[in-house]
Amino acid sequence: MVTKELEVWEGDTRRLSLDYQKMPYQHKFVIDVPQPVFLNALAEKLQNYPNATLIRGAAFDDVIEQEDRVVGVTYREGGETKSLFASAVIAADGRYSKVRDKAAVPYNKTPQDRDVIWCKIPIPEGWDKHKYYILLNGAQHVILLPSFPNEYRTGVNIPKGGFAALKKQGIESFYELVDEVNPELGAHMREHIDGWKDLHLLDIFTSKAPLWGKDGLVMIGDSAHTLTPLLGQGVNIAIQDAMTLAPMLAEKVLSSQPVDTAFIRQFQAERQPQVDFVTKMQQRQEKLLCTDSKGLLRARRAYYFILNRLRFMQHHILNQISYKRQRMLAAGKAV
């Protein structure tokens, strides 16, 4: 699903519009690709490499270590435990990374002030399927992300740890949360969300590993630096991690050099500035989105008012979160 604009609304007032169409690049949009479609595309591409092997239907079990160096993994396939040895193991298994935990890589976890209830709903008639929406009402908000084929991935915030209490009140309590933000969307939810089975809880936290791995193991994406699910930035940053790592890793392995902590620090130094920028931006937004303080609500409106009028600030933000690769291409740099 192609998305061309981000809008923030508070009631009937549009507080912010970020227009991707005004960016000076060839591709003036972002795309939400469902995970199965993306993974199948990667699998199809992999067929062009005769030395590559894709194992499907297998489950990671543990890392294999020799003298505190990761040299492979064990995995389960068809009820059997098997071993696979490698020059480098990549942990790309998300915020609850089992690879990270089995390898005992230290990290710091920070809970956020909210959790999110996720669901998918058809895009309501008359709503723009090419726009992200953030809908606000005080500390309550709903995030709408256009997704293939014609749906919104929808996030409704609730207080941290408040899911069990909400369920006890019945499904009507969920509808009422959405009503508070947008009654039209609340009515649409009643048509398409039948009960709690259609809803999924996401525990919101951030985490950061001081070092993105250890000898023989490199972590990318949420396993190394968990972001909040604000506008899908976690997967965006993870893909950029992978695109940066791939040529660096190929050069290292093909020259028979060890994938050690020095290499991990080099890779991390390349990616850390963008990760830090997005993390700080998200933390600022988390604070503003979840506030019911009158002072912070005024600050939120002032922030959106200023950002809505300063094009260079909008371009700076979009360059970091959506256009890093195209910006490098435009500058004639290798990617």
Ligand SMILES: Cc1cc2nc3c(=O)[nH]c(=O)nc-3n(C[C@H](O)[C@H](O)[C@H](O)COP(=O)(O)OP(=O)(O)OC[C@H]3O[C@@H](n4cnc5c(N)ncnc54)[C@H](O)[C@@H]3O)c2cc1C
Given for the second form:
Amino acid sequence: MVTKELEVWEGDTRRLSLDYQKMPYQHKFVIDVPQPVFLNALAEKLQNYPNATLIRGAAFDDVIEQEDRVVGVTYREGGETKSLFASAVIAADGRYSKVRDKAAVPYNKTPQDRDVIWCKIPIPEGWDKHKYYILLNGAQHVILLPSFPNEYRTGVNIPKGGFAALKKQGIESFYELVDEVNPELGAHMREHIDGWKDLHLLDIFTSKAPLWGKDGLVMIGDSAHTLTPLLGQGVNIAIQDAMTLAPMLAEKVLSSQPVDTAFIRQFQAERQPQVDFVTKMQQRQEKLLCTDSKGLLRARRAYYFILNRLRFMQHHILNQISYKRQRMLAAGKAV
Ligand SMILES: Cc1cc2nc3c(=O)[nH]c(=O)nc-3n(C[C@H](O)[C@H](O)[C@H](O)COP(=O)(O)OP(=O)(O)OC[C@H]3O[C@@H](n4cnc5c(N)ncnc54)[C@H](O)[C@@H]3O)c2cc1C
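Can I get the form predicted together with the named molecule as well, since the one above is the form predicted alone?
Time for the whole complex; same chain goes first.
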């Protein structure tokens, strides 16, 4: 699904419009690709490499270590446990990374002030299927992300750890949270959300490993640095990690050099600035989105007011997020 614009609304007032169509980039949109489609495209590409073997449907079990160096993994496939030895193991197994835990790579986890309830709803009539909406009312908000084929992936914030209490109050209390922000959307939810089975809790936290791996193991994506879902950057950043790592790793492995902590530091140094930029931006937004303090609400309006008018600020942000990949490609810093 193609997204051409991001809009922030407070009641009937549009506070911010980030219009990708007006940006000086080749691709004036963002695309949301479902994971199975993306994985199948990667699997198809892999067929061009006769030495590559793809094992699908297997579950990682444990790391194999020799003298505190990761030299392979064990995995479960068809009821059997099998071993695989490798010059480098890449952990790309997400926010609850078992590889990270089994290899005992330290990381810090920071809970955020809110959790989010996610659901999918058909795009209501008259709403734009190419716009990413953030709808605000005080500390309450609803995020709408256009999704294939004709849906919004929808996030509604609740206080941290508040899901069980909300469930106890009944489904009407969830609809009322949406009413607070946009009554039309609340009515749409009542029509299309048929109870708690259609709603999923997303525990919002960030995590950060001081070092993205250890000897023999490199972590990328959420296993190295879990972001909040604000502005939908997790997939973007994870893919850019992979794009940066691939050529660096190829050079290392092909020249039979060990994948050690010095290499991981070198890789991390390439990626950390962007991860830090997005993390800081998200932290600021997390604070501004969940506030009901009058001072911060004023600051929020002022921030959107300024950002809405200053195109160079919009460019600066988009250069770091949506367009970083194209800039990396242009600079020959990724494949
Ligand atoms: C509800 C929700 C909504 C989100 N919305 C957005 C969004 O709109 N935009 C955005 O950019 N980001 C979004 N994110 C964040 C985004 O999903 C992640 O940041 C991104 O997917 C991280 O990519 P990754 O490759 O590191 O991990 P993942 O995409 O989580 O991939 C990890 C993979 O590892 C596999 N795996 C895990 N454990 C094992 C095991 N033991 N054995 C074998 N395989 C295993 C999993 O099945 C999965 O396929 C959202 C996250 C959630 C939870």
